[in-house]
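The chain below stands alone and is given as structure tokens, in the form predicted alone.
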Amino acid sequence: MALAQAKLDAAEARLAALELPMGGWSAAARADALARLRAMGLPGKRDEYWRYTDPATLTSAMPSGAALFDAGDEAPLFDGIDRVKLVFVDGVFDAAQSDDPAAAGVEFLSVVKDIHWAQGLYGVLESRGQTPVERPLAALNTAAARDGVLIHVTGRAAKPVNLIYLHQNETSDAILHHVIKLDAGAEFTLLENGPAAARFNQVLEVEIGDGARFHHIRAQGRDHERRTVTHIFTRLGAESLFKSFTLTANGVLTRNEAVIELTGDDAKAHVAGAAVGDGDFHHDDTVFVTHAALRCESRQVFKKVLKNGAVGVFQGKILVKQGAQKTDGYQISQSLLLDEASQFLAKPELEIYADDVKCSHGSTSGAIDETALYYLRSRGVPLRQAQSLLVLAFLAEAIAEIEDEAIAEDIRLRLENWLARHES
């Protein structure tokens, strides 16, 4: 009882420190989320899906400070791509630094605009994602977010849209809620990069119509003291495709959640991530995939490289509902521990109620293969270069989930640069 009350008290303290939006077209969805949050409270360390990650700094009334990072002469990710840039500074949309969204060939609106198509979708997938596992920080987001983008894709988008998150205030506390709707047969690519804020809470809801294709590539910024929790909620129609890849380099605390529903026959959902951390680094991927239709495919591919006491967490579940025959579910989570002080904590799960399925999961932790290292060294490859080659080979399966080879190559280069900066 005391623990439950503590969670409720934490929720009220967090809400008291926020200026909640009032009125407007999303009022009903926000009120529903607020009621749900007040009923469940904010998460605590003893909650089952937070047992490996302490949420205290994500739930506290005020954020911890995060120093600003100077990227030096390294160009921002995606700079070589013809894209439409939408810029947020500490969680607030900056029109002056942004491009005209019309150039992407999609309908773009802000969450502060008047009533429109998103009224029937805002908060809906987040609400569905609260069962069977409660996600209070997502409910907090729906209730409290004051900004975000609403994108409606009716055909093949002319250009990718790049959400750029700039961090300029060392104590900023950003909450953003995005909604993306793809009509039947539409295709769209969303790019995200930047540290966003000292503390960042994000929800991305993606409704994918029949035969539509959604590509998502995200790089979480290098400001090391930042604390981040993100949520992706997506629902797939028949013969549709969802692909998401996240690169994380540094960050004191990062929790990325993905809740994926395959509700149309022959849908495919791939979610992948590559994380590299050094020292005071805690990275948590929590994924829940539900197969609720025939002949659907899902892939979860997560790789983490950890050193100097860094911690990696993976919690992944595949739920195959009754009648979801011919399901093909694949899940792999692996860590490369570059010293004995680092940790990888994994909780893979399968729950299957259909009898004609192919599902597998695996999770491993290990050090660099000494035999492979010796082979490279014996052929004249310097030690540091040999180690970097093996680390990149380890991460390759996750990076291979990116269909755009130019972006994949850029990410490989940035990982090489990270390894060079952290050689000691």
The other form holds:
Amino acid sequence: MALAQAKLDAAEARLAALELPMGGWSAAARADALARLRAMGLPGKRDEYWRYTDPATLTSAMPSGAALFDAGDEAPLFDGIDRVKLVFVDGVFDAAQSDDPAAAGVEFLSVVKDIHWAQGLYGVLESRGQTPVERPLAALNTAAARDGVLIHVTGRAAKPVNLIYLHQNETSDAILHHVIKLDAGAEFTLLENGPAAARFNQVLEVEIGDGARFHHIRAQGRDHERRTVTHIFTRLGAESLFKSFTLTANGVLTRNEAVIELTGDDAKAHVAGAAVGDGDFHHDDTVFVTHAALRCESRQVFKKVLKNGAVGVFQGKILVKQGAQKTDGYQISQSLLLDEASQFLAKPELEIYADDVKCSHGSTSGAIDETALYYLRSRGVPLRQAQSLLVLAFLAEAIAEIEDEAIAEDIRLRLENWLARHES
Amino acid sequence: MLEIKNLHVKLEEDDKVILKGVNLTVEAGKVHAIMGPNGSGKSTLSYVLSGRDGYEVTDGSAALDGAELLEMEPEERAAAGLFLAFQYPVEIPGVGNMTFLRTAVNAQRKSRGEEEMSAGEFLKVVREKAKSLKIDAEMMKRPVNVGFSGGEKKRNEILQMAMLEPKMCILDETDSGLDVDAMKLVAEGVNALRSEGRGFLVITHYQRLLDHIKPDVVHIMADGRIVKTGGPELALEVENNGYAGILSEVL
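I have the form predicted alone already, so could you send the form predicted together with the partner chain?
Everything in the complex follows now, all chains and molecules, and the chain you saw is the first one.
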């Protein structure tokens, strides 16, 4: 009882520190989310779903500060990609540094209107994603987000949209909520990169129409002390595709949740992540895939490289509903532990109510392959370079989930640079 | 070229002594063969020379053109011109064969202060050498040794040797697991590399490889030592009489 009360009190304390917006078309969805949050309370570390990741600094009324990262002379990510750039500084849109959003069909949550196409989507996928597992930080986001992008894709988008999240204030606390709707047959690529803020809470809701294709590549910024919680909620129509890849380098705490519902037949959802951490680094990938239609495919591919006491967490579930025959579900979570101080905690789950399905899962953690290392060195490859090659090889299966080769190469380069900075 | 003196080696993990005073000199331009029964220390010798972990040198030395090998890291030995063709080539998932080769070639060049090979130049050379070993483009694209047959793995070792152009080549049971045709192909690859400036140490159980790679000198190794040295006829003697006869004579 005391525990439950503490969670409710935490929610009230958090809400008291926030300025709750805003009228217009999203008001009803926000009120609904607020009511849900007040009933659930914020998560505590005794919650089963937060067993391996302490949510205290994500739920506290005020954020902990985070020093800014100096990227040196490294070129910004996605620099070579032809894209529409939209820059947020500590969670606030900065038109001066951005391309024209209107030209790319991007609207903003912060512009209050009475009627909007996103009404009926905003907070709806998030709300659906609260069962069977509660996600109070996502409800908080729906209730309190002050901005975010709203993108309605009706055909094949000419260019990717790149959301760039700059972090310039050491105590910023940003909440962004994006809604993307792909009509039947549409195709769209969303790129995201940057630390965003000292503390960042993000929700991305993606409704994917029949035959539509959605690609998502993001890189979470390198500020060592930043804290981030993200939720992706997506629902897939028939023969549609969802592909999401996340690179996480540094960050004292990151929790990335993906809640994926395959509701149309023959749809495919792939979610992947590569995380590299050195020292004070806690990275949690929590995925829930629901198969509710025929012949759908899902893949979860998560790889982590951990050193100097870094911690990796994976909680991945595949739920196959009754009638979701011919499901093909695949899940792999692996970590490469570069020393004995680092640890990886994995909780793979399958729950299957159909009898004609194929589901596989695997989870491993291990050290670098000494024999392969010796083989490379015996050919003249220096130790550090050989280690770096093997680490990239380990991450390759996750990076392979990126379809665009130029983007994949950019991601590989970031990893190489990170490895070079973290040699020892 | 390669000068091994009184080499004593034991396993790091336990006190098992494997090499008990190996003396061996391979001159430039010559092919030396080492034959010997299982457990005589042949593979250990090749691993110790190339710098594999797990062995402790308790006495002796091994020098390549006067440079002491045993104090170098494995990559330094490679840069100094030593190459070991593995008995069991290692599979490396996720690293493309072509990337691997190019990284190795350029790393060695860099450590010797030479200019790196451009992508175009590298491709041209590798294609030519791969062709003569019947290694197709598909094999070059695959991850290192992953899904390769036994013969493909050995051919891939010889390709690496051809690209790296080492001074001193050690072939550790390169004939094991090969059929006659594959062995011929591998032997042709090795013979193409024979030159005045290059030494070879060919480790094998059987005479048959030596039909294709003709040795100048044959050594018999037993119980951690070279117990007999002779010309090519020594290999034939092993083939006809087995090791037992020779060993009873020398031990």
